[in-house]
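Have a look below at one chain only, the form predicted on its own, in structure tokens format.
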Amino acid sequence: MPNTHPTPVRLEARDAPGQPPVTPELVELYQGFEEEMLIPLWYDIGNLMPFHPISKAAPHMWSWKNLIKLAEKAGEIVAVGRGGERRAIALANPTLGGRPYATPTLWAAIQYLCPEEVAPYHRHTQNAFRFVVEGEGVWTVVNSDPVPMRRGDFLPQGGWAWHAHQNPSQHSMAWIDGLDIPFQYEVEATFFEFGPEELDAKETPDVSRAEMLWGRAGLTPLNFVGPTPKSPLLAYRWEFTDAALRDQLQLEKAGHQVTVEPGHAAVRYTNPNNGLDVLPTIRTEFHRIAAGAETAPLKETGSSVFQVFDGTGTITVGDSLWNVERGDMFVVPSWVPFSVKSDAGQDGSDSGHLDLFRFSDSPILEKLDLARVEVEKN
């Protein structure tokens, strides 16, 4: 429903730099603007067009130990089923007005499914993914294709795909969800639809159909050659991610310049059908910081959410500094400097590292020619 009680325009003639002199004529002009619901650019240009991005979001960190404890409690109290749909608990950035948003464009949540529970089918225009920081036993079912979920797996799901989750095991499981809910809500483009109550695919295969078709690098099924905006591969398995990062660091030690910066290996999850991002509005990456290594401070337009997959280290975002461990999640707002330092190996050697899963709104900014990056050089 449209807003039938619009907020009135209030303009106050004020003696301030960049403002016209306060005169009776100016006061009368502003009254005319108010009556016609008008606001001149000179009145608010500093807020509308600042010299650099000023994010509404704040840097913030959530402890995985606290998240999982509350999710377990919710599992005892709140049922999963039609209506509430998912036992998903969103991260609410403290400066976004109580909205369930991690950043102005990104939604992030911990989802929890108890033994023998089924989260029913639905679909929505929002692009989504699941990332598993620990555990296994749940299958997500996307367009009737059951996809097993295990620690370290990244599972994208493009908008408007039917999807459900089933847990046939005897133990609970948690993972994180990422969606572009805030972006689609603000541009008023969202659609949602309930699906059937019963699953049409209750199998629990070790390998999904999507992986059978798309899970071999460089080999595209001939019947599906051609670009698709959303990745047809529904699971990017941890063993491949781990091997790619490990090999980058090994090649770096052998003298090859293949890492982002010294001791910093990184990969991007990409669509095997076009080489672009797996989702049109969300970029997903995995970063490995070798023991004792530190990244250069970086500023980017757009916002990011990180989850610590393994290891410990120190995260600096603007004026905030956190010691993090497995599962912890944190937000990096737009144009706020960000750096990471991995704790050294316990024995003083190069063993151990800090692993970080990241998702961001970078594809949106790149499509609009608004992406900008600034790296602080030592």
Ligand code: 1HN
Second form
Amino acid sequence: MPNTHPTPVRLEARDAPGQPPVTPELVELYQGFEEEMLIPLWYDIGNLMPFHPISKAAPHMWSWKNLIKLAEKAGEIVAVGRGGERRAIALANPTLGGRPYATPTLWAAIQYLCPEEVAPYHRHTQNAFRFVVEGEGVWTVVNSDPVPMRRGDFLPQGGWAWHAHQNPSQHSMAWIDGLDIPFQYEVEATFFEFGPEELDAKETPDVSRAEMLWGRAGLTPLNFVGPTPKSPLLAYRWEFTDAALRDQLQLEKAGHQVTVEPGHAAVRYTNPNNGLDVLPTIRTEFHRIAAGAETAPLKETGSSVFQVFDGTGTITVGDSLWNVERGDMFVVPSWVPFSVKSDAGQDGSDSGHLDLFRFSDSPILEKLDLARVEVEKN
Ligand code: 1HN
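What would the structure be for the form predicted together with this ligand, rather than the form predicted on its own?
Following is the full complex, with the preceding chain placed first.
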């Protein structure tokens, strides 16, 4: 809930470097400021304008084993329907004031749908996506287009599109959601509408209409030549992502310089109708770190959330170090150094790799000319 209670200004005349001498006149001046709701810049400039970003968010890791156990329990005791809208359980960063925010700009959740359940139609200005780390059986319906969801698929859903989810299968399914809720909340730009109670598309096709139109790289249907700010392609299938990463590593082995750094293949999900990020506020990528490979520590403005798709490895974010496995999710706050080490394969061989899905607020920072990156050379 928004805090609508006025908070008084409290200023303490204090003897500290950069502060004016404490005198009765200063105390009186500060009282005047308090009464008029004023705060002088000299009082706390260090907090307002630090020399580099100091994130309010903490590095944090959520284990999938614990997430899925709790989501299953929620499936037993919490109904899904109008009002709550979704059985989605958000990651709450430990230093963001008990809000359901993974980072200052990004919302991330595990969502769970039981057999034969429907999460009803609605729309909102928040941009969203789904990513599937395990299972299948749910169709997300976007503007009447039913889109099947399966392991490894990435499904963007731009703001203000009508959407619902239906599970006509006989087993439960979980996936993760990412949205720009905290960002839109902060800039106060959010709108929301309930949709029709009944789904208008109960079909369960193998391929969405969006994929029929947009799913062939480099071919744009003439009737829809862009640009459009949100991707019209509603599913990016695992077989393509996997093949793209496999081929990057194979080309690298053959001596071509095609990877981000040695043993580190990566792709960005892009909007086929403008070549930019799939969503105007959220960047989404998939990274594959070959067995035994390590990434150079990286600092970036803006924040990211990762989910481990496959493999095992060690993640370092600032002073935090986690051993991760399938499904684990973690946060990289702004300007905190981040690196990944993929475990060596069985018997120290190079079979196996660490696969990471990533989303970030980079499009916002880039549009505002606030993006900065620093790579520490090993
Ligand atoms: C929403 O519509 C979904 O459609 C997931 O699955 C999470 C969190 C807040 C508001 C709307 C979804 C959401 C959401």
